[in-house]
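Only one chain is given next, in structure tokens, and it is the form predicted alone.
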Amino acid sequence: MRKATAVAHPNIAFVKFWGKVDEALNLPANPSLSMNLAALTTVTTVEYRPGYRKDAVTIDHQPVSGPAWDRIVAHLDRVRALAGIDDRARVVSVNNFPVGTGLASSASGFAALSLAAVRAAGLEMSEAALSRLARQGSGSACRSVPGGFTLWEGDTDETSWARQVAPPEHWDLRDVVAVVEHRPKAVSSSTGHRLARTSPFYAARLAWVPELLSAAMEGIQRRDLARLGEAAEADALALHGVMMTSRPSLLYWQPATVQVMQAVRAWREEGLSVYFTIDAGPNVHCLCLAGAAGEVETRLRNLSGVQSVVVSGPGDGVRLTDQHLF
């Protein structure tokens, strides 16, 4: 019996990737910069056993089938090919946050799956190699492999992986997440990536990314919230502009999404330093310093459209634990 369990955190991208140059290898059209979220956690146990007839996958206590099962099995097959084994696996994964709502559950999910599957198969991998592997399961998963603040760049299979640009303790930044919808989104990020090139604004956003990335990196390095926040907010709006003008168009925002965005801008005018960003979903990530997180959380909870609020600081990278799920 070979079993391993890994813990990973999703990440929030300050400069996001949207669109791929190679869909099979999950190679991004542009670099991205993110922070792991310590308060949100995925735990995954993988066990290979000769007696298993097929791979069995359970996520949040529900058996997985269909395209989601196919995607996980394809990732297990990558690991089996590297390890030279044929045994089927049992995979059990649990999240402490809603899946499929734009909170990057696939990032933490495939980061944890990658490490658990690799170690259960008896393999050792460098952080870069593990990040490359995780990327093939879900692009953003490569950013959840290193800890803290991470940069994903590279446009070939050999060069495309994420590296740490600052450890979690570098900056006491907070992401106060306004959850306005717990239900999974109707259109997956994978579908959205395929549609990106149909937007007339796609090329313009890609041309703007280097400037936004430079500003966001400088903001992290200098612990300058305004520098980072302005870049993150601009990138999120540009990204969703591409989504809204793709064919067919994608509109992830809910009325409460706009309510939160407008509130954040009003609060900033009042002197509260907070900025928003939004991944491929309706929920809004509000970036602020630790000292302002309580005030931001209270104000968000008082908005009628906000269902719940999650507050997180920078999180560690993927790691093993001996607390197996079965």
Contents of the next structure:
Number of protein chains: 2
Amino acid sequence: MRKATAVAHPNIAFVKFWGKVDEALNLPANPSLSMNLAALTTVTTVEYRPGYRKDAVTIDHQPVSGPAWDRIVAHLDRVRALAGIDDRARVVSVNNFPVGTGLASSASGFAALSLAAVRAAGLEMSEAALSRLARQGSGSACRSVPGGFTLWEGDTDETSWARQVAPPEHWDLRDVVAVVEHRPKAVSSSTGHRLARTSPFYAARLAWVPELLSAAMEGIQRRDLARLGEAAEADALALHGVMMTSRPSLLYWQPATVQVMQAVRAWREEGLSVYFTIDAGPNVHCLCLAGAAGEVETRLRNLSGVQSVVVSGPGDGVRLTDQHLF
Amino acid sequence: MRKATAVAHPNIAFVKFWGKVDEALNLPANPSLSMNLAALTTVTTVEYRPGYRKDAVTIDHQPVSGPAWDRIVAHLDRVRALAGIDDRARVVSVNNFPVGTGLASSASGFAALSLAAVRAAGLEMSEAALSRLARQGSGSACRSVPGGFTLWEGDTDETSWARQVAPPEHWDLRDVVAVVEHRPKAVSSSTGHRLARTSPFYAARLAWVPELLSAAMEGIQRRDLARLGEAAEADALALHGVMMTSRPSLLYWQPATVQVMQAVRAWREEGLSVYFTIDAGPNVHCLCLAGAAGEVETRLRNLSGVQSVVVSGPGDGVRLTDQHLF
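Can you switch from the form predicted alone and show the form predicted together with another copy of the chain instead?
Below is the entire complex, every chain and molecule, led by the chain shown above.
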């Protein structure tokens, strides 16, 4: 086998990771908990060939160069080292959603790249080992390796990976994403992670995480949306509080971000059970049960600042497909 | 003397106070630093008369009742106790700006009420004593008693009052207020203060205040806008980080709040020296030098979410006027 194709979903974290204790190894400062997003997919084909002189990468039909290319090559090098091969690869990756806007394209991207690169190299790997590998490429990618709801814990290179806490079919939760900005964000998550510890709130948030994580885990286990949603909303606000008070200060929000946040709270007061969370970007993820997703979607589309809406249920983990991209 | 009229300005704090160590006495959890706003005024006339059966209060031509009335009567009672009188009063107060929207109407209101009530009762009082009295009515009112730039320190009822750190003519600073919402805010500052300590960031912000205060003081003393502005912007974001992570969470911002914040940062990147701060409300106070105020005002008026703009230089302290309102 010299060629393999994998499919992965990005994930939305209910308790997010912000700040790294080891930047090279992507070891996070705190555990995180997420759900894969079935409606958003990345498909990636990797092929090694002796004839290739250089790794060639295209994402969404655009050739990749510069730091993005370096990062992908470094990841291929990890796999080549494990497999004991030296051949260069062709990598083609396609997303069904815009990249770099806080929809976690690097999570699905590195999850899919990891599995495709590993299998094309003829390696077999446990889910845990694959999650660990994906983490080395992009931290939150490790959470897109198992299916459904996943928890990323561990504080060493060997122990830091994500495991499933509930399969996709456990709970008909929906993430209704209000996309308020399609353009890539001005400050990457990697840069943001580096600034995290300059915030005077950094330590206080880390100290709060165990409580939030425990509430969010309980919410998932008991299928209790209010329990999960309150924790997720609080964690997102804490995260953005850290970002805003970093030096330099990061303000990922746009006017429509606040429009959606205020709307979600007003709807909740009216009895519609919906909660928000926000990644390192301006888009707002609205969490609700499947039965309310249509209503939430309609209301979001009626807000002036919302450009598009994506509704997603819990997604599977990364897996192979025989539908190669080339 | 049975009748007196006083004029006062609200103030904008560069380092704000949030959270009280004594709610009854309005003793703040941290020192704060502000500038009076010359363009915004409250005029208040107080008259005691044996014939009055009950304190009668009107603000902006509306009779006041309920908790707002109770609070004003409690303040008049403080003055009556000091003066040894028992007569009821008529109080008429007029603002040239909307109340309850984070433009600090209670600061100018209680500063003007304090001076008018004291003088109408025939009392003489030092500025420090008057500031302390105003504080008992509404915390930040003590900062509107001295003129120009004022610092509120002290942690007991006797020592907690504001003093001038620079007179109005010290520095031609401007506060260009982008009013994005005229309606009263949903959660009062008093309620917000009470929630402050429920935020996991509360202690971290308090620990940060000395550094921010020292930078802001230095900015004023050296007339260094960047030094003052960076501290003010950081403190405002820290404050709103505390508010957003309180339980329940307070989100005072509107979409246009973020529109102005992002615009101010973009303008600064273009070389226009302007910084923002935000009180417990959605309006954004843009700090710049007098020479840039026209440009900042024009740009703010061109933002879709800005309803009106008020430009203010440093204002005087509370003072008497013979222009009685009745």
